[in-house]
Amino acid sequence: MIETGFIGLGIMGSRMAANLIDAGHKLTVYNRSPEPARALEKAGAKRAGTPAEAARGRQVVVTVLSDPAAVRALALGPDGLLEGMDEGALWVDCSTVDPACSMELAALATAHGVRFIDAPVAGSKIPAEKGQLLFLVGGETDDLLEAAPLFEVMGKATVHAGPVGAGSALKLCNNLLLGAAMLGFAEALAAGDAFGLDPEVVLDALSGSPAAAPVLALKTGKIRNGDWSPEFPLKHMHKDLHLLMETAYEAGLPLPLAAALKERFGDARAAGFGNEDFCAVMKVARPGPSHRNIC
């Protein structure tokens, strides 16, 4: 079994952590709040006060992280998992960031004689908890390769991207996808109200139509209850295409159609919903009295 440090307990991070402590592998957690860090403490993981001491002795640190920033603040400075990690140590980040911060992560890390893999997940709470997760990731063969005892128990398949970073640009390629159906889902159901159309047949019909994506028919539960707790918050899609808009920038190609979505994504984030499921976007789709209908 591998000693591992993990690092970021949030919704996707709590659950990996509690399926890597249920196969048997030895971990040291640490997390800014320490309310998940102790629930896993009393499932059998060490807790760490700092992300160093996290990382001190693990052959593998895996960081589950919100943003660019968060990954920073933690990987740098006299307590960050730098600092402990031990020299040839590998850093397995599972965080959604651009591709060029998982380059300038790599190359800190290769600077503390560490190595280096992005290794982003599609999959949101449910698939999590089920260790059903897509691993994608960018990095050196052999680095993977030591990883993937960690990333068979917490996922069904890996996908080996390329090189350091094309693991974070494949993670944004797919929510580029999942943010499209979802807007697009909502916008179906808004256009069914306006139509006068009885909105539990619209929900029925489109999440099981051949066109829908099959993340739709997971949220139908979700939309018909008014159910917008956090499986994959909102605030985070927005977050994705803020990223996938820089990267694409960069490289000099317009995408017009994910401009758009960042926006109806950044207004749902301003009227409040930011910390809600991502399917909360329904609610600016068509807002006003009519609203409760679509939900």
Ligand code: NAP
The other form holds:
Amino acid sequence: MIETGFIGLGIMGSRMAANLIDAGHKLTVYNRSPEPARALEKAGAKRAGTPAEAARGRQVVVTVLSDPAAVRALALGPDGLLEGMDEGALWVDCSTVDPACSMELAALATAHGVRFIDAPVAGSKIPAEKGQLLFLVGGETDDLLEAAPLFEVMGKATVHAGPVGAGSALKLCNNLLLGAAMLGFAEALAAGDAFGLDPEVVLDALSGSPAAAPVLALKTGKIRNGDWSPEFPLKHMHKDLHLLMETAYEAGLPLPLAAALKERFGDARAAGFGNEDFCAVMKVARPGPSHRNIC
Ligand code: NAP
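I would like to compare: after the form predicted on its own, may I see the structure of the form predicted together with this ligand?
Below is the entire complex, every chain and molecule, led by the chain shown above.
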């Protein structure tokens, strides 16, 4: 069993950490707002007062934080996790960040005598709860193998994408597909509305169509019921598309579809839907059946 520091107990981290505790790993947890850590304390974790305290004396430290700024905020500085980590320990960052950020964090880790892998996940709230995530890992093989017992509890598969940064790069590619699938679905439903089709028929037919991404079938119930409660918060999809565009810019690659997606998710965020599920992009992309019916 691995002595693990676990930092970041949001939608994903709280569920991933709970699975590790259930599997018998010894967890010391930290979260910026105290409530989620108190809940896990009741489940058997130790609660730390700072990231450094969560990291000190642990073989592995896992972070699952919103974005690059959040990871830097908890990693650096006097009470940061790098100050606490023992020399030779392993930092596994499961946050979705850009590859340049992962490489920067790895360099900072090395300067502290700490090893680093990026290990963002594919799969949302329910797969996190069921231990069915897909880990996309960048880093040394030996480091991945050391974290593998944790990945096996939290996930169903692990892909070794390449060196540090490759996991983050692959994750951004994955979320381009995800964003395109959801916005494409929203516009297809909007077209159905405008063409005078029965929205129920359209929703059922399209979500089961061979042209639909499998993830859409998982969201049909939420869309039908107008249940926008967050599984994957829309603000994180907007962030991921932004990080993808920045990374593509650095690579000299134009991504016109991703640029359009980013702005549409940005519209939804600006309209106040950032903390709702990313399927709430429907609310801006599918204005409702107020068009001239053509059927
Ligand atoms: P979340 O529910 O929004 O949780 C974010 C976590 O980051 C919380 O622990 C939050 O602390 C912490 N945090 C944010 N800003 C901070 C700051 N400035 N300083 C310290 N802590 C900060 O997000 P999530 O859905 O769990 O996602 C976590 C990561 O996984 C993100 O990078 C996301 O893109 C990625 N991801 C999410 C999903 C999904 O379906 N949800 C799927 C795959 C990947 P507080 O509790 O104090 O706010």
